[in-house]
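Heads up, the chain below is alone and in the form predicted alone; it's given as structure tokens.
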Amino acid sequence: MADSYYDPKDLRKFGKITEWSEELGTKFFDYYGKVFEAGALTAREKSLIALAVSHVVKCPYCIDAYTKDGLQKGITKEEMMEAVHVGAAIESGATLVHGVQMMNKYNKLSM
């Protein structure tokens, strides 16, 4: 089997962006700490969400640790499959849409 383009092994070197920034990777790293914390939506919540736009952004290392993560979060397999179909659904649809701008486009050339 051929290597994959993405090592799983650096997302463990995530944090290690600071190195090159420190500046705008530790307020990188405090807003993403801030906003992972329970509010309005709780902690299982936000994982389920992440776990949705990993796959919609199709980041294979935010998939691996949001999988993770809403495993300890106790989120199921079904509940995460749901997940990743709402995540489907609105890219479809986001995709879809556009269809509408090449009609105008299409019926303002054929005129």
Given for the second form:
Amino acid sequence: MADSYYDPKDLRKFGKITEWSEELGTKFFDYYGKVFEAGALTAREKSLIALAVSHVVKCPYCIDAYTKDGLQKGITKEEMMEAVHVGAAIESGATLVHGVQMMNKYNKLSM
Amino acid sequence: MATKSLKAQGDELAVSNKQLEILNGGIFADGELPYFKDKIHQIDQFPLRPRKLEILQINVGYMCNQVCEHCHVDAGPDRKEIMTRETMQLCLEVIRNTGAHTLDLTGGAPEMNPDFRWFVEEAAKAGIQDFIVRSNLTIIRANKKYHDLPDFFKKHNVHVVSSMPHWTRGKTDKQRGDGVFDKSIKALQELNERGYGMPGSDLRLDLVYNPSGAYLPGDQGAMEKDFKKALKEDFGIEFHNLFAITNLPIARFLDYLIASENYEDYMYALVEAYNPAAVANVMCRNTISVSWDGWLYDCDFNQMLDLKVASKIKHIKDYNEDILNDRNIIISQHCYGCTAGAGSSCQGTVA
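So that was the form predicted alone. Now I'd like the form predicted together with its partner chain, please.
Once more the chain from above appears, this time first in line as the rest of the complex follows.
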């Protein structure tokens, strides 16, 4: 067994996910590929969204992959960092907005 | 930012044998990644054979006013290799007699060869359809004696192909040196003023994009759109096409890959992106590359690895197209760079 939970080299093996479940794995990669094709959003915009989400879901593989993808698409480091802040703002906002629930509960329980 | 070539630094990677040892050994020798030869064998393209010659690429010297981080030529101000007028005469004879429709002058900075203008004037008379000069742009602003280059190019209807790593100053200067971006912008504006790159103009101005690091170029069409929008909006600059070229693991780029511990990942990325459809159109199949001292190679990359053509005709003085065309193209693992994704050539994508 590996002596750490994340190994950057494992990203190279992502495609092998299909080996243990070919049908579902293939369906996933078909879907994945389709999602990232340019549509109403450009491939560039999708890459920045993916980078922000990668941070929010805290996936180191995804962060590596979409930093590289962004570089390939000519995205600048300033644009990348802005995207990360968008993710961070939503993530912290999501925490904070639950404060309303806390306040509701507090008020309900309090005399 | 390096200021000297690997050769001037006495770096072991300045020696082509050392580079080939790396490209043929390691992850390839231990079977982790397949040899390029085996990959093209699977699609019945081995040995890789040339088609009719279309492009004669002539490297008139390794001297350059820049020391770019990714340069596969290891060019720089300290490189003294320069094509002589005698060798140029031999090239002119071949230009006149060959069926090639494109002449592609490269370097270093080709303009720094003292006989560059004489060569352009003579070669322009040969009736070549597409006469390319690969200019790094900053040479136009480097010294007073080069300031009239835009007019000179226009006079001889030269097709200018210029390097431009990014539309932002930071990324451009990081790859090519401080101040390169501003000088390049000024040079592009001067070319535009002469009519170069303008919509509908016959004065062709194309840009070359190489990634500034250990990653492959993105979609050429999308990159072109982004470059055009940014350069037009920010500086009023127009150009025709953008060629996206993959960096090949040779010389300074190989040195960078190793020093930054990106070599293995980069080779994995190249092999994973291998596109069999690109093999049919790799540039070595319709190109001959001539070095400053007249030796013949399958491409500019083989030239830098000192892999001369596998033919009894090895030098421009003995040039014979029929004999030369009956050869096997020499390949190694760097060739994955030309077959990754949409493929890569000096004219951009090929698949």
